[in-house]
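The chain below stands alone, shown as C-alpha cells; this is the form predicted on its own.
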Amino acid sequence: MLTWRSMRATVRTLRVLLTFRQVAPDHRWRCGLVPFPRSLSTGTPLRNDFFKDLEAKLAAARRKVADAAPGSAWSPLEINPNLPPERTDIVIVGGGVVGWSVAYWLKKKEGIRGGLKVVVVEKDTTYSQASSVLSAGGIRQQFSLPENIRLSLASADFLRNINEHLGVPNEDVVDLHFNHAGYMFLASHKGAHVLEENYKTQKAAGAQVSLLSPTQLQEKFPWMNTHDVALASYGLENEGWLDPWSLLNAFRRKALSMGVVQCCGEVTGFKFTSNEATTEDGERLELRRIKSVQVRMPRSLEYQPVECAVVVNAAGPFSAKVARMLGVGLGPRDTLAGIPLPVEPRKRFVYVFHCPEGPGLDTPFLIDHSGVYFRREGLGGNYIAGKSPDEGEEPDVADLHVDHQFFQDQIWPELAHRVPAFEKLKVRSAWAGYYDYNTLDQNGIVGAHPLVSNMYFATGFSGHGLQHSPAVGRAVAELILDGGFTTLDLSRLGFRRIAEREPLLESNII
C-alpha cells in the first residue's frame, strides 16, 4: 500500500512540473524552476504510458506464474524443434540420392496416405561430402553383371518420365541436364576378349550397344588415337551423364511433399532386443531386432532416440560404421557375427581442365583402357577426368583434400595420348569424393542382414549408386513392404554371398 502512495506522488509531482506555467522572468529564476515553452504539456499522455508499462509487467508476470503452475505446458528447458520424432516406422540412415530413392518409393507404395512414417537422418544435409553429388554423373548399361545391367534399364526408364515420378506440384519441373552422347569403353588386344563377352551380355539383357573396330572409330571420331586400340564398345541410347544435384534434389523434394521427414543429425547407436538359436551345425547364434535408433545432433550432445520398426542402412562409405554399431564383423571369428560388412570409403579425384581444340558435342563418356576417364563439362570447352588408383596406392580417406601431382602424373600422359588436343590443357580446379566401396567384389548389396532382422543394406555400389538410384530404391521397398523382389530379381546381391565369402564380381568398374 505503501508502494502505491509512493507512485502517486511521484506523477502527481510530474504532472506538476510539465504543466507549471510561464511565470514573470524575474519570479520564475527566483523559485529555482527552468522555465518551459508554453506548448509543452505532456502530462496525461505521460502518466497514461506509465500505467501500460507497468501493467503489461504485471501481466507478464502472471502468465509466468501460471506456466508454472502444475498441468502446464511450460518447460525450464527450450524444446529442439529440429529433433526427429520419438516414433516413426522405418529410419533410413543416410540422406543421400539412395536414401531419398528408398523414401520416395517407401511412400509412393504405402496403401494409405500418410500411413507409413519415415524418417531419413543426414548429418550433412550441407552434402559438402556426399558421394552423390561429388560424382561424375554418368548414366550407362554397359557391365557384366546382368544385374546391374537391369537396374541401369530400369533406372533410365525412370529417368525418362522423370516429372511423372517425380514432379510436385506448383513446383518447378525436374530439369537433370542430362546428356545423351553415351559411353564409349577401349579394350586393348589383352582386353578385347572381355569386352566382347560383356557386349553379349548387354545385348541379352536388352542394352542398345555396339561394337566398333579401330577403323570404324576412327571414322565416327577422327580426333581420337586409335593405334593401340583393338576394340570398342559404345552405347546407343540411355547412355550418358547428368546433373547429381538436380536428381538427388527431385528425390528428397517428392519425398518430402509425400510427408518424409528429414532430421539432420547423425546416428550414434541402437536399442535392440536379442536372443539366441543353435543352427544344425551347432553353432550358437545371437539374432537382434533394433528397437530405437539414437539420433544426435549436429553440434551438440543432445540426441533424440527414435523407436522404429525397420532401419535402412543407406549410409553409403560409412555404412559398415552404422553396422558395427549393431555387432556386426564384431563376433568371433570364422563366425556369421565375424563378418562385417566390407564396405569403406575409397577417395577419387574429379579433375576439371580447359582445352579449346579439344573434341565437341559428340564426344561420349570415354573410358579408356588404362582405366583413366574423361567426358565434356558444359559447351566451352571444358572437360572433366579421373582414374582410380591402383589397389596399393589408394590415398589417405581422413580429408577430400586433393593430390594434384596425381593428373600430372597418372592422367595427363594417357589423355594426351588418346586425343593429341590434350596436350595443350590446362587444369581449372579439381575436387574429391568418396566412393561406398565393396571391398569383396566392388557390387551393390541390397537386403537384410540374417542377423538383424530388421536392418536392410543399400549400399557398397563402389561408383555407380547414383545411376542405379531409383531401382535399388524400388527394389528395398518391395523387400520392406511386399516381403521379396517383385520386379527386379537381386536376390545375388543379398549379404548371402558375403557370409559365404563368394563374390559376384563386376568388371566394368571405373
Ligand SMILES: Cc1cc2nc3c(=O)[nH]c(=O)nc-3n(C[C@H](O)[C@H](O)[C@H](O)COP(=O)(O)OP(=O)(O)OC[C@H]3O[C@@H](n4cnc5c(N)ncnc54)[C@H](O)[C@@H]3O)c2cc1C
The other form holds:
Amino acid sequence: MLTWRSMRATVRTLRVLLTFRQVAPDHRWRCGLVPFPRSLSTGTPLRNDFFKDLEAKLAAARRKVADAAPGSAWSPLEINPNLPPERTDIVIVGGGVVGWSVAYWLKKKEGIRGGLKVVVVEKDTTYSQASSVLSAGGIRQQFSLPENIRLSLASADFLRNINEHLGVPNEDVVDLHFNHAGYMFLASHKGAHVLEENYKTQKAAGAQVSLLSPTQLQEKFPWMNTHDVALASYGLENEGWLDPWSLLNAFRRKALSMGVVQCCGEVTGFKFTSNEATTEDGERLELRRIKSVQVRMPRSLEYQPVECAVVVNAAGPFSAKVARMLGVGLGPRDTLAGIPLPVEPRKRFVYVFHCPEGPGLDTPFLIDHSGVYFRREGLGGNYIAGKSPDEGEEPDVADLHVDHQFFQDQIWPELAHRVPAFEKLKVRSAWAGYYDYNTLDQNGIVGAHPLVSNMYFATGFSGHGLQHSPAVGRAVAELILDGGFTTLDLSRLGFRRIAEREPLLESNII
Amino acid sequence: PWSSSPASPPPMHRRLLLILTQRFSDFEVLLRWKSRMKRRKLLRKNAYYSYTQGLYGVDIAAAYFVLCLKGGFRFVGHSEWFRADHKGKFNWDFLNHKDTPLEEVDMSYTIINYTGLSNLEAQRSLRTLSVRGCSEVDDWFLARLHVFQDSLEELDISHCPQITPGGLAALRNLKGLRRLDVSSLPRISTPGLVIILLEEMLPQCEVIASGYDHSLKPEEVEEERSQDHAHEGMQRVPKKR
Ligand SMILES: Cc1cc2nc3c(=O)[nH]c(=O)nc-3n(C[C@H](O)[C@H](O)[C@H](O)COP(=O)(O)OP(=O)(O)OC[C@H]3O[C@@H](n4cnc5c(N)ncnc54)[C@H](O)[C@@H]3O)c2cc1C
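Structure of the form predicted together with this ligand, given the form predicted on its own:
Below, the chain from earlier opens the complete complex, with every other chain and molecule after it.
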C-alpha cells in the first residue's frame, strides 16, 4: 500500500513538472497522428486482417499513452475510486438522509474551509433498502412531545430555505416537490382529550394547527364520513409531504460539494481502546474509545481501516447492529454495558391505489383513529395508504416482501369507512420499508453513548426521521463541534433515558 | 409528473456568463458577490418592521412596508390608493391615518417574500391581495396566506415563476375566496387538470387562468386516458370482519 502510494506521488510530481506541456501535446496528438493509421488501412484486402489487427493494437497503445500523458486521471494500478482514506476526523456510518444531513452540518459548521475531514460510509449506494427513500415523505408538527414539534418546526424552516442551504452554484436548484396539503388527525370520543392536549402543546411550541368539530369537518371536507369522529386537528402551515429522494440527493450533493468524502462499503467492526473506571456506587465500567473503523469494500474481502476521532451512528434500522460491534448490549445484564440500543427494523407496507372519484387537491395527509393513514399521490387520482400492524402481528423482517392481504383485511375497510368513495378502488402497486423502530419509546436517540465516548447516535426515529433529519443533523454537529446543543435542546433525547429505562413517550406515532 | 419542466435554453448572455465562470475564478467570485448582495437586499427589504410597529402601530407599519417595496394599498373606508412611483418615492400622508387597517394591497412585481408577509399578518380586514409577477413568491408564501382566511376574497398570484401545484394545495384554507387569478404560472405543467382541481377545492371561487396552452400536453392526455379507463379493474371493498 505504502509503496503504491509513494509511486502515485511520484507520478503526481512528474505531472506537475510536465504541466506546461499539458495542452499542446494533447492537441498535436489528436490532429497529427490520427490520420496515420487511416493510411495504413488502405492496403489490399488480403492484408486487411493483418493491418486491422495492427491498427487495433496501435489504437490501444495510443490510448494507453494518452491515458498516461500528464493531466489524465489514469494511473498504472487500478484502484477502487471509493476506497476510504486511511485517516479522517469523523466517520458517519450510514448514508441515509440522517447521515448526509449530519455530514452537511459538520462541514457547514467547520471553522476554516477544509478544516474537518468527514467520510460517509454507505454499504448500498442504490439505497434499495434504506428507509429514507422508502418513506411516505410526510412532515408535520402534530406531535405530542415538544422536542419533536420543535424539530419539525426547525426542519420546516430549513426546507423553506432549502436552496440557501443546499443550493450548489451552477447546478439545478433543489426542488423537493413539497405538497402543502397539511396533516389531519382524527380522534374518536376516547381519544379526543389526548388530541386536545396535544393541540395545546403544539400551539405553545408555535405550530399553526387548528381544531375542527365534526360539523366543521363535514363542511370543509364533504367527501369524508365524520360519523364516528369526535374531534380533528388540522395543520395550517408547514405540513405536507415531499419527495424523499430529492431531499436525500440535495443533502448528498451539497455535502460532496463541500468536500465530504463518500465511500461505498460496509462498516463491519471497530478497533478501540478500553479503560476501566469505577462509578461512585462502586460499579466497574469499561470505557471504550474508537480508534478506527473497519470498512469492507463491496463484493470483495478487502478491508480498510479508517482511523478517526469521532463516529456517528446513522445506520437507521440497522444501527443496533453497528452498536453491537462495540459491545453495546453485550455486557452482563443489569449493567450499563448490557443495555442494547433499542432500535430494530420493523417492516411497514405502503400501498398505492387509484380511485378517480376520490378526494381532490385539498386532501390532507389523513391519520384516522384506527391507525390507517392515506394521502394523495400526484394529481391523477392516485393515493398511498398504510398502517402499522398491531404489536403481536409484526411481519417478518428478513426481506421487504409485501403482504397484500394486509391491505384487504386491515386497511381497505377502514379507508372505505372514512371515505365512501374509496369503496371502489384499484391497488396499483405496493412497497415495504423498514422503520428504524425504537422499542422503548418510538423517539429518536440523539447523543453520545456513555460507555463509548466518541460514538454519537442519530437513530431510532420510528417513522419520523425523514422530516427531522435537517434539524437532527444540525444538533449532532453541534454536539460534536460545540460540545453541546446550542440551538435546540435535545438533551432529553439522549441515551440517558435508555440507560435509565425511562421512556419519553410520543403519542402520535403512525 | 408535474416536476418543473426545463425551460428553453438560457439566453445568450447567461450562457456566456456560465462559460466565463467555469473558466475564471474571478468571475465566480464576482457572481457570488452579486447574488449575495441581491440576497442581502431581499433580506433588508423584507425585514420585520418591528420598530415602526412599536412607534406607529401595525397598520402604519404594514402601509410603510408596502410603500417601501414599491407596492400600493387602500385603507378600509377610503377610496384613494397610496402608491410608490417607479423611483420608490411616495406620499407620506398615509401617516395621518393611524390605526386604519388595509383593505386592498397590491404588491405586484415587487420582491415580497415569505418573511415580508409577516408585516401584513395583522391585517385581518385584507380583502384583496395581488402578488402578480413576484419573483420571490413561492409555495411557502401561499401556505402562509391562511392568516387571512377569514377576510381574503380576491387573490392574484399570476405570473409567479416559483409557484407549483404543491403550493396551490395550500389555498385550501382560503374558503372565503371569490376570485383567484392563476394565469401564466410557468411551473404548472398540467394546467387543465390543476384548474379543475382548484375549482373543485374552492367551489365558491371564480378561477381565472389565462396564458396557458390548453391543447393537451402528452402527459395530460395520458392522465385523461387513465381517467377514461379508470373504472376498469376497479374492485369493491371486502366486507369488514
Ligand atoms: C414505510 C415508511 C414510511 C415512512 N414515512 C415517513 C414519513 O412520512 N415521514 C418521516 O419523517 N419519516 C418517515 N419514515 C421514516 C424515515 O424514513 C426514517 O426515519 C428515516 O429515513 C431514517 O433515516 P436514516 O438515514 O437514519 O436511515 P436509512 O435511510 O435507512 O439510512 C441508513 C443507511 O445506513 C446504511 N447502513 C446500515 N448499516 C450499515 C453499515 N454497517 N455500514 C454501512 N452502511 C450501513 C444503510 O444501507 C442505509 O442506507 C418512514 C419509513 C418507512 C419505512
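Rigid core (definition): largest C-alpha set, two forms, superposition within 1.5 Å. Numbering follows the first chain given and starts at 1. Values in this document were obtained by computation on a predicted structure and should not be read as measured data.
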query	finding
Exceeds or equals 2 Å, Cα of L481 between the two forms, core fit	no
